[in-house]
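Only one chain is shown below, in structure tokens, and it's the form predicted on its own.
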Amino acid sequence: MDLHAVGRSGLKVSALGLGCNNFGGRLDEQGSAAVVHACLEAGVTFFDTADIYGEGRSEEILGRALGDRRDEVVVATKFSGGEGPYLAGASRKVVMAACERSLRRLGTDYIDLYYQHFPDPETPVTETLGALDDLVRAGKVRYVATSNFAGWQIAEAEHVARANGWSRPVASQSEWSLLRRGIEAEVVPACAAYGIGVVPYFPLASGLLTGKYQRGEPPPRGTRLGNSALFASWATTAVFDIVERLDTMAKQHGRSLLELAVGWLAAQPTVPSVLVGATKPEQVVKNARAVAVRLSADELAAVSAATAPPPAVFEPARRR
């Protein structure tokens, strides 16, 4: 498994990354801990989750699967995205009480890679900054980043942290797919301009591009798009045009589809790591293969054609 620096940092990831937002959830701890040592036996070294998924438990089930192997991997969380006056936003209060349950829950005294996993417009960015250069400070945090931060909000959180000073955001995570290609306009270029490593998730879709739905037939038992009526409102029409669309050009290169969407955020300069989830050791296998293709130039500019002017199907942005 390749590994890459996250933007201008000293941080290096795995190019497939495991998001953890099953675990806890669709997905219980024996099931969980088999997928993350299906990730270890393939190379991968870069886990994500937060204090929203599973309600706490994800970093639970996270900490006690990769036991005395913390060490070895890049483990990033997340805070900001809980209910109430102390547990949403990102006031140094929540900052501060945040992660030291997010450390307790992980079973590890630092964080590798600590997101603000949403915009908080009623707390001045400085406060937020602040309170994450004192967690560096202390030892408690290794890098910070931002998640879901339109352009101009990375942007100002970058001369902010540059003016004071104070430790600068080394990534931003963004949902980013052939299907989703709505950040490349002003995220992906204010990432590039400043250094910033772009960390898409839902490559997939929700399972979109991996073939396993059909047009015209009803999403199988189990599936994120079978088990919730919202997700299963997005494979629409225009959307299997794509998805078919894509599936063909995969096909004459002898490729599968999930090779061509993991492969093409693969290659896109900004991207260290391509986040995908798994519920089965399998998945994880299948998910290593794809990240390690090597599109042409020619594949990637028919596919990046083929998918443009970037389709607006997943609106509006789901809380992840």
Ligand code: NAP
The other form holds:
Amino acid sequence: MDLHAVGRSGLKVSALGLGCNNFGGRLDEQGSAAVVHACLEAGVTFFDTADIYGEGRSEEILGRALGDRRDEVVVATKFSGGEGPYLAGASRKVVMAACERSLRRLGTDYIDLYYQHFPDPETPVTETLGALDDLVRAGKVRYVATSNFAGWQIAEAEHVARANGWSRPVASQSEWSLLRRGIEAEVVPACAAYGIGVVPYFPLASGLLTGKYQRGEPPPRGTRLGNSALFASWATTAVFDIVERLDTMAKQHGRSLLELAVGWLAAQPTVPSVLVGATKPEQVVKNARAVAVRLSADELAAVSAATAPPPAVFEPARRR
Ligand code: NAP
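The form predicted in complex with the named molecule, contrasted with the form predicted on its own above:
So here's everything in the complex, that chain up top.
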């Protein structure tokens, strides 16, 4: 498994990252641990969770599954997505309290990459970045990062951190897939300009880009779309038009749809790691193979053309 630097920082992450938002929700402790162990086996060293996933259980399960291998991996978690005045938003009070809780749940004394999960229009950026810098200086956080920020918010955070000599965000996590390319207009250029790594989430559009869902057929039982009416509503005619076009193209090139979806993101210069969620060890094995595929320049151009102009086929990103 290749390792890549996150933006212009010294932090290195595996080309495939594991998204842990299924842990402690659809996936119980045993199932989650099996996925984590399959990742370690495949050379995945980048694990992404959040204080809100599984209402805190995702962090607990991930911490236990990593066990004494904690120092061999990069653990990313997030704050600001909670409920109420003291766990939602990005005030100094939230940042400090959320960090302590995450450390406790993860069973670790440091977080490698600490994301502000959502922008907080009610808190000055100086307050949030100042608090995050204090956590870095206290040794509780190694690197700070943002998620779901607009391009201008990324630029603002960069300049505020620079002006104050604080830790600057090294990564930006945003939804990015062949079905949702909106961030290419503003977020990706901002990150490229400032040397910030773009970590794409929902790279498989929750499985729609794996070929497991077919037009006109109900989602298979036990899958994410089969379990949730909200996710199932993503499977629109417009989505299947693109998925089927990509699937045909994949077959013409002797690839799988999964390889196109993961390989196209992995080839983007700003992307250090593609963050894929998994519910089974076999999925991890396939995803690790897919991230190792090198699509040719012609294939990348054809895939881009087949999904451009950026289609707004889903609702805009919201708190999840
Ligand atoms: P995703 O990676 O697009 O889809 C993951 C789902 O795809 C899995 O649950 C699994 O579905 C299916 N899958 C994975 N590999 C497969 C394979 N090889 N073959 C067939 N199906 C496969 O979406 P995601 O997991 O929600 O997103 C990735 C991560 O991004 C999350 O885990 C989370 O850490 C992060 N995230 C961040 C935000 C944010 O606001 N910052 C928002 C959302 C997610 P089944 O469940 O059906 O098996």
